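One chain comes next, on its own, written as C-alpha cells: the form predicted on its own.
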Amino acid sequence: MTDSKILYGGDYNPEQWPRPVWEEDYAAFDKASIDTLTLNVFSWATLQPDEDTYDFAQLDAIVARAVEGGRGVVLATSTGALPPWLAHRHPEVERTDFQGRRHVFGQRHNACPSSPVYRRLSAELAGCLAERYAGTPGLVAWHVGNEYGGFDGGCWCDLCAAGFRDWLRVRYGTLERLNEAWNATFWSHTFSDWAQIVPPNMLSEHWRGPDHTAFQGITLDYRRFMSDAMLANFRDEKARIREHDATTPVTTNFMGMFRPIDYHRWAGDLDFASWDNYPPGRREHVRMALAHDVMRGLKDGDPFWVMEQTPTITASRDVNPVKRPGVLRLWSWQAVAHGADAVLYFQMRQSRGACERYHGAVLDHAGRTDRRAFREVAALGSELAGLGDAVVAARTPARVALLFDWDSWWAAEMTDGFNRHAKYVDTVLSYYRALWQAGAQVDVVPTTADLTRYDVVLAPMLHVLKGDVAERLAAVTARGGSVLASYWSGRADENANAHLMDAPGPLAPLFGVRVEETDSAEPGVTNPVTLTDGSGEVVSAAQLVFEVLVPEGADVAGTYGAEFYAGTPAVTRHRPTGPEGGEAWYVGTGLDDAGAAWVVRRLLDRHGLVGPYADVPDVELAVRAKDGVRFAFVLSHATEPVEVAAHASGVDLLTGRAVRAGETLRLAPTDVVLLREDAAGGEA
C-alpha cells in the first residue's frame, strides 16, 4: 500500500467499451484527481476461454494503459463470478441453494466453495495473473474474489456435506463428542456414523428459513464450516499469488455486517481489510460509522481501505435514492475519520447493460463531466490530494471497547422460546448509536481482543459465553474499569447448549445479578422503565425483552412500570471489587435510546470519555493519531446548521484556517472541519 495519501478511485471495467472510451475516461479522471484503478474483477471468462487456454491480451492493454497514465492498480483475480464453460464442462462447480436446489449457471456468487474443480481452477488463474503482473508499476494490491458470500451466505450441496463431515472430524475427533456438543439425545439424533451428518437446510433440521433449526448447534457448526469453507477458497489462491509476489498486499471487499461469513476468523489472512459501503437508507451515519469500526477492529486497529461506495445511486435497493449534495462528501470524510486509507468507488463508468447499468457511476452513460455527481468527486478528489499523507497510517486512540461476535448474532437469532424481533445488530447498534453520540472513541472487536488498553467494554447481546471472556471482562472492573452487558447474555456455551447456571451463566458473579424470568412482547408494545442514580431520571419506554432481575450484590439502576414485575429491577450495577472498584452494569430489557444513552453516558462519565460535542445531536467527533499528533474530524449530520464551540486550537486541513478553542464553529448540514491540534490540544 502507499503511505503518500489516501487512494482514490475504484472499480474499473474498460473492458465492456472500445479504446477510444478509454483516453475520454483517463481524461476524466485527471480532472478528479483518480489516482487508483480496480481492475479485472470480473474477467474470467476472457482471460481463460477454455480449460487449457489462456488470454491476457486484453488485460495486459488495460493494465498498461494504467501503468501509462500513472494510476495505482488494484489487480483482483476475476474468481468472483464463473466463465459459462466452466459450469457447462462441471456442473458439480455450481451451488445447491438453503431450498436444497441445484443451480445452474447464471449471476455471480454461484461456485461450490468445496468443489475441487472451482478451488484448482481459481488457484491456477490466480498464480498465472500473479506470475505476469508481480512487479508492475504501481500495483499497490491484489482483489482477491468479490464479496464472499453472495445473497444466501453458502452451498448445501452433496461435495459440502462431505467437507462439512471432514470439518467436524478434525473439530471434534469422534462422534462422541460431536453428539455431546449437539445434544443429540435430543429428538433421537445420536450419530453412529460420520456418513449420516447432512448438511442443515430446508429439506433437514429447518422450518420457515435460515433462523428457524431443531439443531442450533448443528446450524451453528455449519455456519462456522461454510465461512472458513470460502476462506479456504481465498488462502488458495492468495497462495498461488505469494509463489510469485511476496510483498504485496491481499486483501478481500467485505460487506461490513455481513451475517452469513465470521470476518473474524478471516482476519488473520488478509493484509488489510476493506469493505462495500452501501448503507441501508438516507440517514445511516451511525450505522456506517459502527461498519467502519467493525472493518477497522478486523486488524487490532490497522487502517481499513472502502473498496466500493457509490457516488450518487446503488441499483439493489427496492428504492434507490440519489445521494443528497454534500452527503457524497460527507461520507467519504466519515470513513477516512473512522480510519480508511483508500475511498474507492463502483464504478468507474456505468455498465450500458444488465442489472447494474444504472447503478452510479463517476462517469454516467454520456461520459458527461459537467453534471453534479462528477463535479462532487472532483472536488473531494482535489480535497484528498491536498491532503497528501497528513492522516495515512493514523490510527483510533480509544479507550472504550464493544465487543461484536458473530456465533452471538448467529445463536441469538436462531433460538427458540424467546423473541425474533429483537436483533443482535439492532441491539449493538443500539449502544453503538449512545457511544457515538456521546463523542466516545469506540473499538469495535471481538471476544478475543486484548481489553486491557480500554476502560469501558460494552458487550451488548453476548449471547454465546467462550473462552475466558467472562475473567477478562472481570479484570477490566479488577482494574477499576466499567463493563456493561445486555438481555440474553452469558446464556449459550460454544455449542449453543444453555449454562446449567441461573442467567446470565459464567456473567453473573461479575454483574451481582440473576435472570428469574425472561418475558416478550411484540413491536410496539413498550414498559416503562425508570432510569435514576440520585442525580435526577428518565424513564425510557423498554421493548420486545424484559428479564426479570434478582439482584445479588447489585444495585437497582432501573425498575419496570408495568406488568406483574412492575417495580422490580431491570438495570443494575453492581461493583464487584468494592467502591473503589470497577462497575459492571447489567441491562434486562430492550432501552431506548434515551435509555441507553443514560447508561452509557454515566459509564463514560466515569472515566472522562464523554466528548466535546456530546450534547449537539448529529454532529460527530472522530479521531486518528500518529506520532503524537492528534487529527479530530468534526462532521455535521445535522439537518440544519449549528454552531459549537471549537474543543482544541489547530489547523483545519481542509480549509488552512487557523482555529482557536472554545472558538465557535458554524456547521453547515454536511459540512467537515479537520483539525490538526496544537501539541497542547484538548482531548477527546
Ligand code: GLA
Contents of the next structure:
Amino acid sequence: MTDSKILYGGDYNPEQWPRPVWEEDYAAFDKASIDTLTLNVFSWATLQPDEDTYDFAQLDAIVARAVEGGRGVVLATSTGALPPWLAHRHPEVERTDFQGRRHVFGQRHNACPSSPVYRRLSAELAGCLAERYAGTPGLVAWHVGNEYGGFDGGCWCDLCAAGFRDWLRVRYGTLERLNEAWNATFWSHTFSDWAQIVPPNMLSEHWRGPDHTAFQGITLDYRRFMSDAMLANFRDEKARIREHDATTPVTTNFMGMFRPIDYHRWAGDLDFASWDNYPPGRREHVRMALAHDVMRGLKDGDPFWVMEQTPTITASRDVNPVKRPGVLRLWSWQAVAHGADAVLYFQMRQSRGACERYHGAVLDHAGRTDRRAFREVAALGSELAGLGDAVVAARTPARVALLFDWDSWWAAEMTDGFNRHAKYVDTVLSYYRALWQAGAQVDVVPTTADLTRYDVVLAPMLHVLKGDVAERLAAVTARGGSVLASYWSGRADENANAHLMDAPGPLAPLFGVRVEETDSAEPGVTNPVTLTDGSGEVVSAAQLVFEVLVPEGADVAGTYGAEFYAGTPAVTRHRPTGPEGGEAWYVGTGLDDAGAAWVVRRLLDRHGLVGPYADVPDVELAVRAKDGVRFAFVLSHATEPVEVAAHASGVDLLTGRAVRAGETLRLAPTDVVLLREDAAGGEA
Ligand code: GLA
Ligand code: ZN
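Moving from the form predicted on its own to the form predicted together with alpha-D-galactopyranose (GLA):
Below is the whole assembly, all chains and molecules, this chain first.
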C-alpha cells in the first residue's frame, strides 16, 4: 500500500462511454488531485464472453490509461455480478431467495455462494486477472467481488442446504450434539439423519421474515454458515490472486454495520478493511463515526479505507438529498480522523444508463468541472495532497473499548418475547453517542479482543455470552477499570439457548445484580428513571425494556419512577473488589441520551477520559497518533457556529496556522481543524 498520502479517487467505469470522453475525465482528475482509480468492478460479461473465451482488450486499454501519469489502480475481480451466459448455461449459479424462489438472470450480487460452477469460474477469472495484471505499475490493491451479501444476505438453495449440512457436521460432529445445541426436543425437532436438515427460510422455520424463526439455533447457525460460505468465495479468489501476486494487498468492500455478514469472521482473511459509507440520513455523524470504528476494529486498529462514498447524492433511496456545502469535506475528514487512509468515491463519472444513472459522481453526464460538487471534490483533493503522509498509518490511542458482536445482534433481533422494537445497533449507538460526545477515543472490538489495554469496556446488549468474556470483563475491574453491560446482556449461550441461571447469566457475579423480571412497552411509552450519586442527578425518560433488578452486592444508581416497580433499581453499580477497586455498571433499561450520557460520563471520569469539548454539542474530537505525535481532528457537526478553547498547542495542518492551548477556536458549521499537537500537548 502506498504510504505517501491519503489515497483519493474512486470507482471508474469508462467502458460506458466513448474513448474521447476518457481524456476529458483524466483532465478533470488532474484538476481534482485524483490519484487512485478502482477499475473493473462489474465487467465479467465483457472479460469472458463465453465459458471458453477471455477477452482483456478493453481492460488492457483502461488499465494502461489509468496508470499513465502515475495513478494508482485498485483492480476488482468483477465477480459481483454474473454474466447472462453463465446463468443461462448453469441455472444453479443463481441464488434462491428467502422465500425459496430460485432466481433467473438479472440484477447483481446474484450468485449462489455454494455453486461449484460459480466457485470454479469466479476463481478462474480472478486467477486470469492476476496473471495478466500482477506487477502493473501502480497496482495498489485487489478488490474481490463487491459488497458480499448485498442482495438479501444469502441463498437458500439445495446446494446451500448440502453445504450447510457439511458445515454442521464439522461444527457438531454428531447429530446428538446438534440436537442438544438446537434444543431440538422443543416442537418435536429431533433429527435422526443429517438429510432431514433444511435451510431455515419462509418454507421451513420462519414466518413474517428473517427475524421470526421458530428455532434460533438453526437460524443462527445458518447465518454463520452463509457468512462462511461467502467468505469461501472470497478465499477462492484470493488464493488464485496469490498464485500470481504475492504481495499486493487484497480486500473487499464491506458495508459498515451490515447485519447479514459477521465481518469479524472475515477480518483475518483481508489484508486491510475497506467499506462503503452511505449514511441513510443527513445528520448521521455519530452513526458514521461508530461504523468507522467498527471497521477499524476489524484489523486490530490498523487503518482502513473508505472504498466508496457519494460526492453528492445516492440513487437507491426513495428520497436522495444532496450533501450540503461543506458536508462532503467534513465527512471525509471524519473518516480520516477515525483511521481511514483512503477516501474514495462511487463514482468518478455518472453512469450513462440503468438504475444508477442519476447517482451522484465526481463528474456528471456533461462532465462539468464548474459545478459545486466538482469544486468541493477538487478542493478536498488539494487539501489531502497538501497534507501528504502526515497521518498515514497513524493509529487511534483509545483507552475505551466497546464490544460489538454479530452473534448478539443476530440472536437478540430474532428473539421472541420481550420487545421487537429494541434493536441492537440502536442500543450500541446510544452508548457510543455518549462516548462520542464526551470526546473519548473508542475501539470497537470483537468479544475475543485483548481487553488488557483498556480502562473502560462497554458491552451493550451483549445478549450472547460465549467464551471467557465474563472472566475478561472481571479482569478489567480487578485492575481498577470500569465496565458496563445493558439489558438482555449475558442471557444466552453461543447457541442462543438461555443460560440456566438468573440473568445476566455468567455476568451476574461481576455486576452484583440479578434480573427478576423483564417488562416491555411500546415505543414512546416512558418510565422516568432517576439517576443519582453524590455528584449529580438526572431524570431519564427510559423506554422499551424495563428490567426489574435485585442488587446482590451492587449499589443502586438509578430507580424507576413509574409502574408497579416504581422505586426499584433500574441501574446499578458494583465494586466487586471493594470501594477502591473497579466498577461494573448494569443498565436494565433503555435510557435516553441524557441518561446514557450521565452513566457513561461517570465511567469515563474515573479514568480522566472525558474530552475537552464534551460539553459542546456536536463538536467531535478524534485523535490519531504515530511516532509519539498526536493529530487531533476537531470537527464541527453543529448547525450553528460555536467557539471552543483549543485543548492543545500545535499547528492546524489544513491552514498552517499556529494554535495556542486555550485560545478561542471559532468553528463554523462543517469546519475542520487538524491540529498536530506540540509535544507538550500530550502523549500518544
Ligand atoms: C454500492 C456498490 C456500488 C454502487 C453504489 C451506489 O456501494 O458497491 O457498485 O452501486 O453502492 O451507491
Ligand atoms: Zn445456494
